[in-house]
Amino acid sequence: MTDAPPRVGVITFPGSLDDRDALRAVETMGGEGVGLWHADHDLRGVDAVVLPGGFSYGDYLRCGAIAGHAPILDDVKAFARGGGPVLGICNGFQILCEAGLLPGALIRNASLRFVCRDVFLRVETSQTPVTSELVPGEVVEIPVKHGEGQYVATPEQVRMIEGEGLVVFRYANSRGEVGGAANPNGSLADIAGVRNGAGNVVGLMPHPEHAVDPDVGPTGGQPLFASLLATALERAGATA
């Protein structure tokens, strides 16, 4: 075992906007934030990896399409294959989908407008690195800010996602009811976040890193980062 805080790497891509916010959230919640660079082949021995929000490569081709082939993604894939916890936030979610680490894709919002507001998310599973401190049915409030956050998938992927319980969060109202105006972007089945089959890779469109400080907004991101740090600490202890 180790008394050191878990080390969480946050990757900066050209066009990342929320890498510093993610690092600050990790530090605020008691972890050690470690900056990582997209062009490197070095995760610096971190216990968890975060792909932050922003507009990597100016969203050319498709959101996350170029970043999905960044050199460091080879190392992220190897880390994920080894069971390492990986979190993609907004653009990070898009990158994980483009890299084949998560099913489905993110396209233009149904409204064709950029959306920026607080939303409620209903937790669908506790079997992930970011929901281990939460219970299914629990509701958290977290902001969104995106123009291409509509989650879509093929019929075959939908059957797999729903059948294997890969949905992590759904957009809902404060009572946990899904549908209607609670969905800010038209996402299929109100999906706000999904995981891989092993459960260690998670992507979501809302921004938990912007929801840890009670002085500036909701704090629904706190249990997500607490979960991530607990998972990372367990991994650090297992490998110490």
Given for the second form:
Amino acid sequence: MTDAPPRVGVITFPGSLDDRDALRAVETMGGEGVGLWHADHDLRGVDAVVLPGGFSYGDYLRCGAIAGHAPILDDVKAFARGGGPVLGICNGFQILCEAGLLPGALIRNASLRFVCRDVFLRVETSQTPVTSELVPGEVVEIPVKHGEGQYVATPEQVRMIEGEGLVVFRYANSRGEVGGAANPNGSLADIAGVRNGAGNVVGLMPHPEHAVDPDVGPTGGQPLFASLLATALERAGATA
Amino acid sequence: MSADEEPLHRKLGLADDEYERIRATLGRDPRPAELAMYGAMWSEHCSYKSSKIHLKTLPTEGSAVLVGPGQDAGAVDVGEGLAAVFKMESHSHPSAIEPYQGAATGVGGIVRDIVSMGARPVALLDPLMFGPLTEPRNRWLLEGVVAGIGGYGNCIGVPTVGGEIRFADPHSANPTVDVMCVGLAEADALVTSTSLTPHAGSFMVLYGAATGRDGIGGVSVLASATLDGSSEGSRPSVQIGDPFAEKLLIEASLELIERGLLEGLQDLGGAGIACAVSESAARAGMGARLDLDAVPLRERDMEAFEILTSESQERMLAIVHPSKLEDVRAVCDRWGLQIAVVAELVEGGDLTVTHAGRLVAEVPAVSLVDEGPVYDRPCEAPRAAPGDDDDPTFQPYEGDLLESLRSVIGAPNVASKRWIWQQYDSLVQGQTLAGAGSDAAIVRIPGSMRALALSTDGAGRYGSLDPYLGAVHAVAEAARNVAVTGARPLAITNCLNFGNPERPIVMWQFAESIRGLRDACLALDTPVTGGNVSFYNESGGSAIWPTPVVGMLGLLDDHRLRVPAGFPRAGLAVYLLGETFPELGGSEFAEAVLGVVAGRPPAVDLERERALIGVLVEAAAADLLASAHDCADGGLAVALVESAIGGGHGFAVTVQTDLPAHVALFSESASRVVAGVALEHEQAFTELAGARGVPVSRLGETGGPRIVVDAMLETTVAELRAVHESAIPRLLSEAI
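Instead of the form predicted alone shown above, give the structure for the form predicted in complex with its partner chain, please.
Okay, now the whole complex, with that chain kicking things off.
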């Protein structure tokens, strides 16, 4: 064992916008940020992978559709199959859905407009790499900024998602009550983020990387990154 | 050819005497491709031929200025070896015809200006003016422009942090769509015409998007003539934007500069390849050999003049030494960008252009760039100046003050623009300490305690009554907006929006506005580092209000000492800095409550303004201010209410005055600020203001959910917040 900080990779696709912000959030929270490139088959031995926000490949075809076939996604899938923690933020969430790593899809906001504002999220489960240091029912404040963040799924998927407890976050008010204006995009069942069956892959539309620096805004992203770094550290220890 | 058919040069926007000037330069009749180049380069938009003699009078030098006018953007020293690069431009003409693409490509163009200086864009601001939202077409224009700004700006990783949105009848046919971009660079790595040394034999490399038929005649047809009933037919002259290509262009360009692979860099904007190649060559003191067959095209069978003047977006032109070409190619490949060697720098000053193997143009490069016509167009003041007769200040008013306040707070110019700025990504890059809705946006310099304070201000309503005062107010208010945050105003850029300069009254408005900018910038020590002129904003002989928009850049030495606009807590003393005079001329109260735009706009004493700014900056540095908010539209009443809404705390104040209550509350006297001061700092604060000769009066204290102006009006923060927030969405939903 060493005291080396956990290494968290952030993938840059052409059109990624919040990649530097995700790297900075990792560093701010005490991890080592490692830049990864979409065209490489190389995760550089990181302990966790983040797919950042943005408009990969210009959102051509569909959001995340082309990135879902990027060379590095093969490596991300293998990493996920091995239990590695993977976090998709905004466009990264869209990519994970397109790549089949998460259930459901993201379509245009019900308002048909881009929305950038702070929202409250109610934590639904601790059984993920980004909520291990939170408890269900806890509320965190984090901004959203997206035009296509309305979560949708087929009725069978919904039964599976709800039945197996795959919802990680729901849009809520500051008291944790869901419904109404708290939902910024019309997402099904107020779903803001989901996980896979194994629990190691998580995607969410809000931007925790923009909620770690108290000078800039709310700090609800801190416990998510703290959880991710703790998970990554454990994994580093286990594989060392 | 029929006898009455218009000669080619006129179709290209060239006057007959301009045509003769070209013949004299060349010593022969110009070829069609040559005429197309002159038509674009000598257009009002590119050559500043009507504005040049006036712009020369503006102050451009100061201790902080690193790069003044004449480059792609201005630059100022912001300490720690860094330069802030900034510029504003208009895209009003295309936006009037196709609002989404017009606004989107405006964003793209200004961002490339900043990138071509070697700076990473860190902030965008969008000052906009539309006609009243009660008209369906104005709602369509607003929604389209906002969607275009967001659709482009949100996809390139540059936060949109501010700007302003105002409404006035004269902007119905011609909306004003300006956009400002700010970037950061190492000061010693700025790319200017003198910072790098191009060599004869070096390549001119075009990279980015392919060239198509979009935007042909953009500068000469759209931006340099008035729009008329047949303007819909100009839609093909509007360029189409692709923000994904822009994002790749930003990253590739900054990498090329950082690795020292370039001898020059220029963005392609107005007048396309013709402009970029001739300017690059002329700046290098050389000529160029341009081969149009080497230009990657989006469409087949394009004519030489189309390739030369196409304004297809997302293209850059780099000057590259042959030894660096392969490295440049590798960077562009990595970012998936097309690259082509289209020209070569040559000794001598001639620009030769070949197409399909034939020579189509051979002109001195410098004649396109620097030898265009310069006009001293006649100015004529209007016969009747706005006098005291119709000044609303002196009309008796018996209306209910609270009802008046509701009208002003809910007036479109004053009401919350949240509906608009929530559609912009203001967070990307993670440095936005204060965004739209603040007096000035605050953007931290990464890794530093320093931060930029940015504000854009126009005062079209004042300008319509007195263009000199309108310009002075624009500068003074922009400086005040920056200073209330605690930042020192450093320098301005501008975008000067006017009607047809061939009309003497418009030219007079322009000359008066320049005089105002000059006086204010000299007095406040904020030199002009660049800008843009947008003429011909009129239809059917009716021009927009003369609207010089000022983009002010200020610097905060320690962002932790920044001052918010809203009252942050209860128990603060509420102060008014400055003095209130009977000045309702051109005020928001006059327009929103009395329904008139008339009278004499408030006077501005620039020495008082300078003293006020000094107090604000010093008080913030000494941590004496809990809040500070500019008094502008709607006067003291609106400044107090906005401070309460912003911070979520009410107040109880007494306004001691000899003026009628409505004048005291709504007068728009300049050089005033509402400040919240902790009780333990009151003495130091009032002593500081007194030492600087700035009048200061204690109005009351903050606290509770209520808004109380003793003997004048009483209500709650929640009630006025609802009015403030709901006005714009309500106006827009009338469209459904």
